[in-house]
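Presented as structure tokens, the chain that follows is alone, the form predicted alone.
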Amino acid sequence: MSVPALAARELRYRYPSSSDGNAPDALRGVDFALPEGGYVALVGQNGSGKTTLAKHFIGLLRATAGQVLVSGRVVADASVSALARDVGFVFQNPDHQIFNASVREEIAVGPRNLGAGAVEVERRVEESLVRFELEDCADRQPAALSFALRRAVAVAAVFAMDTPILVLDEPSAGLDALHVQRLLARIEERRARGHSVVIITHDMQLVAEHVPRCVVMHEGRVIAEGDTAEVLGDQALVERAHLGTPQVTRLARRLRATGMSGNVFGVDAFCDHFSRLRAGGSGSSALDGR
């Protein structure tokens, strides 16, 4: 059996109080693994637990009990420098990693930091501009920037860095359909190298058409995790945890008097239900008259 990417074992995790010292678990016994290069989104409404939880990769946060490992190794004692060579995690707000004076010297930072030398920083600077599609803007200041080329900026830079496992808050908020595309297309591109990825987001429509498997979050806990679509398929979990279903998928039950299945959850998906309904001339009589 493989060594997961990453994993969490009775994670337990309390914040600090700043009056009686009595605050809840944020982490109550959460149980987590990602395979080596598994794609995976952390689901739940907020304050579910799922950044808290994915701030224990990259040090940020210690676990008040319980594990936390990254590639097999417990990261109790490791330093948030030596978790970055393996964990690229991606703020939510792009504003908290931003802090350079150019989107160049930004996206060098990382793999300048990580010991890569002269030459293999330039190339992956020049590589993640020309993926990212931030030559125009190279020679800017990036807090000058849009928020859209913002967030590219603080992808760009984590990219750049290689590391083995990628980690997104968000990665979707505030960006127009464009851009996000152009975002999954470069995880793709990772995945197809063997990377293993974690999404967090509240974008079901985005989970429910590219990413294979769910975790879900709730109060703390991992209450249930598994293939995406019978994930969303299970009405009484995504109405306990929050999640609100998708568009899409709330458009296909409209029309399930016309055959339309209720369990569609992507577009693609529900285009070629429609059209195979149409072509069957299953219910096309209601069809036509909508």
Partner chain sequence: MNARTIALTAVSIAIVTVLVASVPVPIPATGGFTHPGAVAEIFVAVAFGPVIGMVAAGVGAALADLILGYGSWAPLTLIAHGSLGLLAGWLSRGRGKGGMFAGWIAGGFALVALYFIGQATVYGLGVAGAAAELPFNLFQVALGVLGLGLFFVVRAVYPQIEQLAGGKGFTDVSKS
Second form
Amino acid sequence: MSVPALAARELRYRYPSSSDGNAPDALRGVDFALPEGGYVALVGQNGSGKTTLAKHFIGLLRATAGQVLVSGRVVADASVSALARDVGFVFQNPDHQIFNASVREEIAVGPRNLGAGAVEVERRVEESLVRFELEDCADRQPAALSFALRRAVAVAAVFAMDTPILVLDEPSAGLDALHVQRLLARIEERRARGHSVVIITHDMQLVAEHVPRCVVMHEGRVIAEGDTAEVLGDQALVERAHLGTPQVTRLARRLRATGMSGNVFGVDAFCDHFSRLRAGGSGSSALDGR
Amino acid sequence: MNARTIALTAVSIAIVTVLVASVPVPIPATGGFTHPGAVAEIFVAVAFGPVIGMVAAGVGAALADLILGYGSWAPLTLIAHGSLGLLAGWLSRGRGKGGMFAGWIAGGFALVALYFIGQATVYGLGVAGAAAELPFNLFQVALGVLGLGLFFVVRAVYPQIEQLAGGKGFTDVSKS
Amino acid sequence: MPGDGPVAINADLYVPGRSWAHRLDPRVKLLFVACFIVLVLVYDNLFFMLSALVLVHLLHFSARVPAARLRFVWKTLLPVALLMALLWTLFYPRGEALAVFWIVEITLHALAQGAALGLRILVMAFAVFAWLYTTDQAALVRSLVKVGIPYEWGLVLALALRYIPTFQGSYMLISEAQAARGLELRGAGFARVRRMMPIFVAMIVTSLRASEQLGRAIEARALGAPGVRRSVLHDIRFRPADYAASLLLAAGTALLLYLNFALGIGEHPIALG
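Switch over from the form predicted alone to the form predicted in complex with the partner chain, please.
Next comes the full complex, this chain leading.
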């Protein structure tokens, strides 16, 4: 078995707060592992500890107790910029990253900070521009672009660092369907190269369709972990963690009387099941009538 | 005062307060700390002119004093930092880089001088005590020159700043 | 000790409560601060300063301000106060020497004067914080508007106070985002501030974006609509207790000023009368 790309063991974290001394720990003994080449969604309601956990993997927060490992090495005093070699972190708000006068410059910052040579920086910038379809605005001010494009620039800037591990915090928030699809395609490319990906999101539709595994957080703990279908199939769990059920699943459940399975989480799965149902004939009469 | 100016002034004050109150900058070879407040003050003055410059620098820095518990310095800070913002904004208006530079020098001098006089007399530190604070204030003001560089960078990154600073009303310039 | 990153600050100084000091009209508290500051600037006497310090502490205690808030003020200002006391003791000897070290003469006069001036800084701070700790931001701004500051400037202050924690938060997030891209903050002075530039740029652009939206929001809510006199939701009004407190304050201050100007009481740092 290979070394996990990211791992946390018995991780506890308490925010140093001046005013609220009675606040519970933000993380209360989290065990987490992302295998090398894995793709996992970190889900759970606001305040469940997803971002807090993720920030430990790039050293922005330091464990109060327990251990954090990146590429098999314990993160003790490793600096954020040292960890940035292994872990690319996309923040929620693209405006928090952008500070350059051109998109090209913006994308070049990360690779330069990591010490890439001029030729290599150039190559990575060009590649990112093409992949994220930003060629047309390469020389424009990123801050003057639309929100979707600013997000694309922020993601491209992190992708250009070419880290073996990616952590994306709410990357689809505020994006239209087209830009979400583009983003997911870029993630798949990285997966094909064996890179590991964690995506923090509230979009269960996206998770159901694209992310094979789920880690569910609730009140500072990991309360479930497994294949996405397995997690979404557990209705008590979905309820407890306020995950929300994908529309297609709700549709399937409404059609249970027709023989439709209640555990269908994506459009493809729904269609598969539906055609099997039609072919098998069981219960199809109920549908035929409509 | 129109809505745009109200918003811009409030936001400028908050920027100054945050940079003064919560961004420590180590002072070389002393182990002490200062802050980059003057960077923000010079930036605001050069970008938005003497009135917003004065209010943002004076009120912003005085609020920081209150927040940090240095309540009794706040009145002096209001006047000294306000003068820096006023002079830097006034001298830099339409006079190019030379004017900006002159604004920084004059504003910086005013701040250091006002702190010195205020501390020596009203606050009763005496000449010796005020002199002890002098190098600290000089260094803090010297850092302010980087506010000019910051202005040029921000203008390149966010050209809409020209519209914000100008006298016109709102035009839909951002696509956020 | 501040480390590499930004320091978290608590920008809202208000301590929620229902004490008499909380219920006092904010304008009376403003008057109190003004009287207190004038008096401690006029008086130079050590015993006066000590009494003022005790009095202002009693005010804080009766308003149920937590001891931690008072410790905070002590902690930040004590070094300055001690420095002042030391400087005056060393550099401004007057009268008979108590002790002589080499060329330094220690006199009772200088010792008392230094202590009085050090205490003055503390007393002034505690007076200002008595006002800020017991008055919420809305009442604070309203009282300033009531004493003659134009409504627009009151609004500017209120909005600035509201945005300080927001911008502080975005400053922290931006520092994190830049660190995650490999930005390292090291060095001191100019070198350090130059390295911080990416953070400043992103923070200012984010803030200016907020300012544009804020401006539109204010406009959309019809600020400055022509021919309209603004009404307010929670007006502040003087109650009998507020009149009594103001009267007491004014009378006390007038008396103390008379004693000082006419009779010279409190002019000397240590002697009474």
